[in-house]
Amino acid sequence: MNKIPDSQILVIFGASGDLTHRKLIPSLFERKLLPEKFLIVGVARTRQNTEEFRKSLYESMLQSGKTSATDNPHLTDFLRCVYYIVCDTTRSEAYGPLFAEIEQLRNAAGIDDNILFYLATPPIMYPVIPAFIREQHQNSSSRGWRRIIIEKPYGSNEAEARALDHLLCSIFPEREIYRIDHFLGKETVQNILVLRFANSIWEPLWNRNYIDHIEITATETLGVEQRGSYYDSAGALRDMVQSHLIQIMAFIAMEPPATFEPEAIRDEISKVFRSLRPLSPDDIARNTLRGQYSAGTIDGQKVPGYRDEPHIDPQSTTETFVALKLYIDNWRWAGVPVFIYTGKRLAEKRSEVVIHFRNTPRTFFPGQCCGNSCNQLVITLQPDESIRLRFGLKQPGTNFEVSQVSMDFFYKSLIETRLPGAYERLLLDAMRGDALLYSRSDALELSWHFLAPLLESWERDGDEGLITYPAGSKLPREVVDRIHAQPYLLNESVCCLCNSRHS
């Protein structure tokens, strides 16, 4: 797993943008396993030279705190492998000179004929740049390899996603296409696989006989920030559920792979998506909910409602909150509901998975919880990366009084271990040719196909069924009343959304 990548050039299209400065370059600087012969070539229309580009990256790194004064000499050395080429990527004739210059840099550095392309551009360029790469016969090499990393969103609906995917697969082999999902780069998400498949205590319990329901939650206090134009055309379902949370669900629900190889694991992920129960009109009415935040207060500060945010349509019906109940109709999970919640401008920033185990058949002890799930495995992805097991124990004293306790492991307890950023792991994997944490074509199309009826229904309904919730609130009460109409409580860290407990 610590294989050093082949010597190569990373070509970043859209390199003058925020993603390159905030995520990509800092992530590459942090990695210790970069090849000895390695260049980064930034490509964009912004008029600047290599020295100006290096200076802007240097200043961004210092301002962000990604490096300190003591690291400055190392940062300067690192930035010597960074180059910048001005190119209008919308024009076919610009690509000949671009690749001629890249070839000169490659030969001067003695790098093998390996190029990793990264599209850090607006989605409108996703079909354009690969087509021009093919025009220049740079989509393959007889002396090396060509790979491409695509940022989300992969289309805005099933038809667009399928068309984009078919185009990419006609230009690059599937094994060389890396559809990045930064959630899967989080250490705690990857640890789901280790937790499940390296510990025999879980496998006998990891099924419908012992698990009552599963919750996957990603809430945040932020609004749309500077992403208004993009977000208003996407919404929470596309931005979070299709792109991230449904992938985490697959890690939780997948069968043990035959081998721990990328394709074997991706095979099992696709099987989960094939087993999702299709959403009928009745399912959409009963088991889904969408909301939009109105003006409210976050951390003592008043914030505007969604429709008053910059670059948002004042009549927008785009959802900023989604609650979804789904079922996986296979042997392991038949009848076990999976609840997915995500929303902006809520009271807490938290991403976690909660496995709720079934209750005991009878209640014997005072204080023993009943009518809900008492035993929980909680995998927190952020902010306090941890794994917790919750269960009941006798309180000290003469009576058999029971209280709920928790056995907790926090990643920060590994004092000498720094949790790598998501992009650090994912970039290195693509450089090494390891696609385990990247989406495959069939999984992408299956996830879009599952959500297509919901997207079509919400777009057709407009304002109808769209609830509002004040910024800074917990979850809308309707979540408990409609989506989670069950004889147990939601996990308290999630279900205190409505500011009170419900039975």
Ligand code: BG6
Second form
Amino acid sequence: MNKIPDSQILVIFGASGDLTHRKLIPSLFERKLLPEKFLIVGVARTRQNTEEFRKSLYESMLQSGKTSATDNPHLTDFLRCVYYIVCDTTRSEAYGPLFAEIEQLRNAAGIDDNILFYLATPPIMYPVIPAFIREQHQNSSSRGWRRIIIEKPYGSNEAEARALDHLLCSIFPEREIYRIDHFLGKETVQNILVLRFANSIWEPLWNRNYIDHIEITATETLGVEQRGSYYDSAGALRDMVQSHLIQIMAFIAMEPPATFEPEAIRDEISKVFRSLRPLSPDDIARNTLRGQYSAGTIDGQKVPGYRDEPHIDPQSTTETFVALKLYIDNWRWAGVPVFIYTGKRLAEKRSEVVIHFRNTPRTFFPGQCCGNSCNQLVITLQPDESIRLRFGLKQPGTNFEVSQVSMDFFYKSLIETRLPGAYERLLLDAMRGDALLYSRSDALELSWHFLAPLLESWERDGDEGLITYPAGSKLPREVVDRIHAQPYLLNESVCCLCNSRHS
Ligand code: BG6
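Now that the form predicted on its own has been shown, please provide the structure of the form predicted together with ligand BG6.
To see the whole picture, the full complex is given below, headed by that same chain.
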């Protein structure tokens, strides 16, 4: 969809915060497809006027290097569409004056009655602000539309996500609720759909007959930074697996959609989640692992352990590393394990998907790789965004000796193409009413439902089973091997007659 969005106002609640300065405003500045008539209204409690708000945005954009001195006139020009309104959003009485001021700005700028709300606030405000918006009858308009974007975390467990959903769906229609997962805004993640559905070569191989297992990894060097109080109550399972990695898994695993319409794609995503094999206590014991970083060294700098980070409980048992093996019990994927790994304060920042194809039935050649990792399709989501196909090649010479090589495509070889930031795409999509890259309510609930037994079990177990790894470690291999070493390494296969597992 290349539609330019309708004329509209973007109202950002929590506008004095980090997200607005670091992501939202820079992304809007970068995007060239903004409507001609467009205003951004920042709303927050911090006492400042529009000029001061513009100045703080201007400075943070310069500091972040998002714009250079030569761009400054454009930035100043862009910031003319930004306004700021001081508002205590916890108080019902504050909303009447707030909407009166928004209405004035809208009329003065001749903008249609279209408002996109963005909740960039602490999650505690997610149920509060929409309820006050409804109180002011601003949740719909007969002359235009209302939409709302909600940041993660969307609840912290199944019950909370469901309750939040219930409330939001009683205020806005589902099609106007945009639940953000910024990973889906990444160009390389979207390309998974194109790689799969714009090319015919993968489809015959994309199933249990040819794929041995799948790995989805997202490691980071960063710790919890200033987000300790949020992170300590979330942990890596909620923060990365539920929010992002399980969605990537759905892109990899879904069936081809009937059409490329958002609802058709979202239907297929929900079907994947419905097919996830529920985690039994036995699966949790054998197929999942969690860890927490201790003090260590990253890029030559000593860094504290998780429990010594600001705003973290010194006795915290929150996981900063997760390894998880899961199964999608459907016709395409039965018996193919999907491994998900994620962790903070590891040796490198890397997000990638590796499709491991099955072994050849016989090994003829010296040097031939054997096992299930010889043929791989490696989709590197970040950094060094690329796609690589690994295979065995005859070494030139008189013998049939084999070495492993790869055919690589790097995004940076597309000289003219700048990879847009995730928020650029997602904001634009919400502005033009395209929900394809946003999570639908049923998918979200299903993913929470799948992870619920694990969340509960880890909460119950406290310290038990929580391993520690020094900051700066490589993906703790022995840990990973422990879950890899489950039935899968014993050449588990699913019997074609009775559909049970044999080794
Ligand atoms: C966020 C998580 O959603 O994603 C952070 O809350 C994490 O903890 C971040 O660091 C990773 O995103 P990216 O785009 O930097 O890989």
